[in-house]
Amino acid sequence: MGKEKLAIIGSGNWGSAIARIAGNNVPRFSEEFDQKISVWVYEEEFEGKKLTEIINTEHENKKYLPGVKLPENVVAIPDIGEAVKGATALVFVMPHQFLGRVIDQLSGKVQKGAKAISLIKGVDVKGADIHIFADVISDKLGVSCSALSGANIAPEVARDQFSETTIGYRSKAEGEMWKRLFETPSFRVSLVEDVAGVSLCGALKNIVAVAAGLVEGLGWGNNSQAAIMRIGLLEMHEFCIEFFEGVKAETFLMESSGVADVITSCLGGRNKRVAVAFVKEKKSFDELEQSMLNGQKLQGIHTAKEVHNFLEARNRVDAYPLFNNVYKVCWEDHPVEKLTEGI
């Protein structure tokens, strides 16, 4: 069998952090992996230069992950078809709002028999139907798709600060391949046969992180933060059990993708930070995204809206009062002070 050829689709801070890990790891498994890693980069200018040119000459994503050197075998490519040409292992890591457009661009260009892994946080909702993005990728591109999620704030991972993550797999052999590609002494990877659970934890925890930020913005204390985390984790678990088959309780309670990711996102993730500013600065989320996130995208408020639309279509909004209150604060001018009413 030939070597696995990796293509990373997305180049924000998390995509760049993952590219760094993979680029450093493939020499350790030179018989299994091709040494060149292609990264599709949405071309833009930064400080008067093309971002791909900066990455390929200075080996640093100065816009999205400044101060972190990337291995020289990580190559930025602006054409998505060229980036995935011949690739047998695809890593999807981008804001979920852009995936549909990317899949359309990839149609007919993916290597037959390729496998994929989704690092995307969010859910695909159409009326009363809901899908995880690993399933969307599998269905649209005809690939087997795993999922990776955990307590992983990208700049910390990129600087080799100890952390953990979880890979949900469909095939154990694929899970073990992804683990070899991503695990390092400071980035511990565990495996679980639960693609849906890992994916949903990564999506829904962002709603909880927004709630935690709203609470902090109000000046409420540690008791309130802990209560929001517990209630949020409970609603996450109940949502998954109600609407998805085969989700495992241990994914929430024992894996980094579950309780650990809720904690770190509620303590220091971008959704929490922007929600704090929303309360304190009285600015819109669009304004705060532009001023605070350096081109990155806010996920939690959009996931809250998508989940609300799905629950409304299923007549189940009242069963998830925290999710519903976050939606109303973010999208319907509901008073922040009433965030905990009914939960």
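Please give the corresponding structure for the form predicted in complex with another copy of the chain, as opposed to the form predicted alone shown earlier.
Excluded here are partners and other molecules; the one chain stands alone.
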């Protein structure tokens, strides 16, 4: 058997942080892994230079992860076909709205039998259908796709501050391979046989983070924050048990992907921050997305809407009162003071 060859599809701050870890890890497993790690970089100019050039000469993603050195075996490639050529292990790490186009571009270019792992947050909702992106990748590209999610703020992981993550694997052997690539003394990886649970945690926690921001905006205290996190975690858990087979309670209640990521997202991050501003500044989310996020979408409120539409199509809105209240506050002018009504 040849060596596993890694390609990372995406080079934002999280893609760069993960590339750094994998690049540092492969020398420890030189029998198993090809030492060169390809990173597909969406080419753009930064300070008058091409981003791939900056990464390949200065070994730093100055645009998305400034101040963090990347190992020299991490190679930026602007052509996606070239980046995945010969790759047997594909890491998908990008905002979910770009995945469709990336899959189209990869069509016919992925090596047969390749393994994949999705670090993408979000879910794919169409009416009464809901899918995780690991399944979308598996189906469209014919690869076996695991998922990784956890309390992982990229700049903290990139600076080796202690943190943990969870991999939901398709097969134990694949899970263990991904773990060898990604685990470090300060980035602990645990394995669960639950691709759906891990993926869903990463999507649904953003709704809870919005709720935590609304609570803070109201001036409520730490008790209320903790109550909202607890209730949100349980609704996430119930939602996944109801609509996905094989989801495990531990993924939510005991793993980094669940309880710890809910906590991290409710302590900080953009979903929390923008929701605080929504209450305090009494501006619309449209305005706040423009002024605070440079026009980018706030994931939590859009996931709240998608999940609400899905639950409505399934006639199950009332079973998830916190999700429903977040939706109503964000999209239907429901008074924010009523966030805990019916919970």
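Numbering follows the first chain given and starts at 1. Remember, predicted model here, so these are calculated numbers, not experimental data. The term rigid core refers to the most C-alpha atoms you can superpose between the two forms while keeping them within 1.5 Å.
Undergrad: Can you give the rotation, in whole degrees, of the smaller rigid part against the larger between the two forms?
TA: The computed domain rotation is 12 degrees.
Undergrad: Rigid core superposed, I'd like the Cα shift of residue 295 between the two forms in Å.
TA: So the C-alpha of residue 295 has moved 9.5 Å between the two forms.
Undergrad: With the core fitted, just quote the Cα shift at residue 283 between the two forms, in angstrom to one decimal.
TA: Its C-alpha moves by 5.5 Å once the cores are overlaid.
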